[in-house]
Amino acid sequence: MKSISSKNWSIDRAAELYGIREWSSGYFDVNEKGEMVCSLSFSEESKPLKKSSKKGAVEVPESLLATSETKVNVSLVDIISGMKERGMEMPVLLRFENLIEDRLTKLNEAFGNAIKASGYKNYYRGVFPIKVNQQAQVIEEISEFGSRYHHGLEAGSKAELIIALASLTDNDACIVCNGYKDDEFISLGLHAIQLGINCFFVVETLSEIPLIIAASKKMNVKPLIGVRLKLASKVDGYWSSDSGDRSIFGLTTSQLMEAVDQLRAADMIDCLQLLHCHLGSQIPNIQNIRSGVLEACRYYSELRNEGVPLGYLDLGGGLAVDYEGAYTNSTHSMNYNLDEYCADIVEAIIETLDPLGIEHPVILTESGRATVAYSSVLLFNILDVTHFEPAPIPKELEDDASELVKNMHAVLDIITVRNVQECFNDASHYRDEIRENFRRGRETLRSKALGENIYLAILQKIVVLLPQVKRISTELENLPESLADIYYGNFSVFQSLPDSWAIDQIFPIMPIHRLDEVPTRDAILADLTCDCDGKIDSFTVDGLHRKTLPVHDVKEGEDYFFGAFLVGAYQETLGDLHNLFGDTNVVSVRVNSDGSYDYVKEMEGDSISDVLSYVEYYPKALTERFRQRAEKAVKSGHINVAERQTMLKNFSESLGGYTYFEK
């Protein structure tokens, strides 16, 4: 990667380099001190939203719409200082409650605006898929903040349904039950209906229909039923192979008709009120969404012609997050905004159903990623750095140096812009010969070390000259990446950023301070795990994919903090215990309109004792076994009793300690 000029460096240039204003949707920026800030807008008047008399609709007072806004910026570095004072060390998952509230508001109001602008004759209902982030704090916030919009929950398992039943207090909100269902799952959902909750059973396979019919008759509760379709429409992006005919979930056309016939035979066709389809997660192309909605509406209209009293159309998830800030249809980006997404859905439904005289359905979507991704930031510090730079090389070598090392040394002195490729080829040849001779016992260890050091000096000299070279081979083009620093971060990729490892997800990752300084180094990030996959080497820099990230020199005695952004969706629950690194500390803050902020919740991360118990090691038993081992050492004379006591004390304290690096 070419060096970054310091001539015109500014915080605006820093924001451009790391793409902050592109991927953050306005929620993050850089302040004049070069620190990352969470940026929020507050209305000067704070009037509550009011419900209209019409069930399901939400009105926003005109006075509230007309108010001016005040922008508040809160420094992440200041938040870290407050966390440290409260005993919360790195790494920390930082949640902003305001961002969950704002995302819910924007989603619901964007649909509300699209409905109003197009004359759509029904309303919108959002449901949050619990699987996207099952953490109690998150679900509590969604249930509380979403109640003003009757925002519900989607459950894909019995455990998630229990969460939904215990969390939702608004009977105008919906619970959508996806996934495979047994008798217990169905009974729980029927209890929800008894409580007055709109709880829909979405049929994934035909085998579920007899179970629903039997349970509803046994409990004498009329169910709300939906059917999930396999649409032919395909989507772009990572999940393209799961869409279309090869979709794992849903009914084929023939199975759909059989489901209708079974319900009609059971005199329960009036229970079939919802049509569900899900194109896939993180859909980057708006054309895919529009195509899928149009196809779903054709099924909806045909089922209505069959006499099925549908009233709800659930279009599933897929609303993307622009992790790259590129505004394209690449896998980790999106070529549309929220308003366009909502308008296209509403218009596609009107376009299909109006000519047929079919009433507009209640629109449901299951946006999870776009609701919570922005709200969480993984904060971590850099513990160590490996530089690939040569040690000082003597101007003249000793007479007894090997001929290959002398040849390598000679190359170092003749490198120019015109001969960089030739010098690279020669140096690589000599390096390989030295290694082969070492394997055969013809080169000493010191000689090999000297040769490797000279080779590294040659590569570094070539990298400096590359910007002046007109034609660069692939080998030389990739040379800067192979010489990039390794910055060791206090975190686990597998625990906190599993999608980075599993599906090559690109997250915005960057230093969160010193952004008023020019980054002079290029680096990849390595985590604490003993695994070669425990690294991050894919970034978006200046709008392009890069294998390295521009960073600053780590100063002796000073912390250097990084943030991994947009990690609120999927990462917490998918994380695993590789090397027994557990959950990180979690801090939730709420920003106030005057610029202050409250530490609303603090949760300590897993202790060593916690993670050991997850894999069936029990602290008391471990302590006793270690005590016995120490006692034997006393008897054999290896240690004395005082040393034994110190060991037992340290062992016990370690069990209660944080799994990550502690100062």
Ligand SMILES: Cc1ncc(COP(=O)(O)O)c(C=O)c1O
Contents of the next structure:
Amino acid sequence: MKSISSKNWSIDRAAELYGIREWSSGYFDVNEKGEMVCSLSFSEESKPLKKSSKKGAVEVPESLLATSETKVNVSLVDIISGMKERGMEMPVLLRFENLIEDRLTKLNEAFGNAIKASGYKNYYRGVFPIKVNQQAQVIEEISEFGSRYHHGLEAGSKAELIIALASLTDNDACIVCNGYKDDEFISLGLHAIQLGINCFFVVETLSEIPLIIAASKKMNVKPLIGVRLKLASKVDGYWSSDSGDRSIFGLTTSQLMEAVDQLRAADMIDCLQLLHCHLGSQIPNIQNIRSGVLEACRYYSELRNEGVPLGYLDLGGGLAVDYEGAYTNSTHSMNYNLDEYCADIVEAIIETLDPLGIEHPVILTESGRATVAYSSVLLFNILDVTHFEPAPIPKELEDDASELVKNMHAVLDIITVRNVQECFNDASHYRDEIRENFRRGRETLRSKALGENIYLAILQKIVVLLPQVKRISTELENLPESLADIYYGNFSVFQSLPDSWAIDQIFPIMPIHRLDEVPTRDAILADLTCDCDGKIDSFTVDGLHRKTLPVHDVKEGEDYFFGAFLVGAYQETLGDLHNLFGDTNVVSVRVNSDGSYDYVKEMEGDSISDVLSYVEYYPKALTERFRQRAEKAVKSGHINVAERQTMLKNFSESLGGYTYFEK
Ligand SMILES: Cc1ncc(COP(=O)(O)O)c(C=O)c1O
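Show the other one: the form predicted in complex with this ligand, since we just had the form predicted on its own.
Every component of the complex follows; first up is the chain already shown.
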């Protein structure tokens, strides 16, 4: 790591240290006050988009592309002040509506541009997979902002299909139904068709086909059917098992043939219009995407040759987010950008289908994380800090100090750059001996405390000298991390950043102010759950993976705020109630082109009563039980009636309170 020196410190250096300009895709930066800002570009007033000749296809008007842009920066600290005035306490999940809109625009325009540049003869239709963020506010925003591109929704269950049916108002948008489907699911989808919605059933298993055939005959509705392929192409990254022969989902080649035969026998082959594949989420390597698309196109062309009237190619999700800002093919990064993704898909289809004279299909993708990850930031405050620093050590020890403690003390005086390893070995030996003697009753508690304090002082001295040491052993290499501070944040990893715990996902997490000050400390973050897994100790710092994060000293009486960025995808949905920390407060902000912003939506997080009811405790019953206890205590003389009343009042107020730390 580059040394963090106060001499050349600047906000640009802060941006570099935390990699802001690498992971933020231009949506976040630092202002001259050292505060994190959300950065948005506004073009001249949006003009209505014109329709092309192709049914429902959208072209981006030249006039819109050519307009000049104004950049607007909104400080997250200012937003927090406004939230506080409105009574919203930390932690808060802050959503920027504009970022959902911008991501939808970028995705659709990037495909539009790739289609135009390559002479592709069909259009793009995106669908947002509801499972990635099912929150009503998010789906409403996607339906509203996406309608200008006829962006639809993907549903993986009956509940999600109900959301899609109630949210989408645009009949040119598609609904794609993945997941296992029962009769009820199928009836709902057929109702969508009756309403004129392009609702596709994607067949995941052969057993769904007879159900679809029977229901559509019974309701006299022609369904739109897709088949999900099990591709042989494998992808890098965490979700590699979603692809390849052993993937759980989709039909094998022989099952695909059987599906075609069954539909043909039922005189419904004309319903089979869509070919679907999903290689995995967060695909970091563009080459994997290209080879997956090429393979899917081979199936497409063969099925067309068999007389299947396919017209849609759905390539699933997988467009990655560069959480590390590394621009590599490592798991939490990506080695391509959005334009390359779209161009590669379009070119791969043209390359395979043109030589065979097969018409270009409508391209669908189901990008989830790339659509919503940027829009949400978890904001939280630091509540407390543990420093691993020794208490002051006397220059001379008392005569009656134990021999081992005296030996340890002697080590402290002789450490130099040349003997750090030797001193570390000796000190560790004395510390172990002191512990052993304590166990056997030969060392007192005070003597053990003194010995361990001197040991800590030795380690701290070694850490300071380490940068000058040429060859460092692994145990010394890990020393700075083992002595890092612990900053306790007002949040729950399990509720708000579950992927950080479950799959070691790296999120950009950093202080959101004081970035004009050099961070003088190194820390890991602990949450409120008192669980040893409730911590974050994996960060990208100066472009490298590190177990600790450079942070500022916490100042007495001052708030110190952190942001966990790119948390809009999967985190809200997967979060759980570990230790009964519930949903956080949510605030949605809309930034205007003059730099002002509106608090468009506010949703209070779960109260204690709410989370208790999720695990089947009923506040009224709990209050009654507590009342009985208190009454008993009055009877036995432990408390008086006035005290009982105060207790009951506090109990009832607690039930209505926020599950997180409140000031
Ligand atoms: C079928 C399907 N489509 C789309 C997605 C969304 O993927 P991503 O968030 O990577 O775009 C997933 C997620 O795994 C999925 O299973």
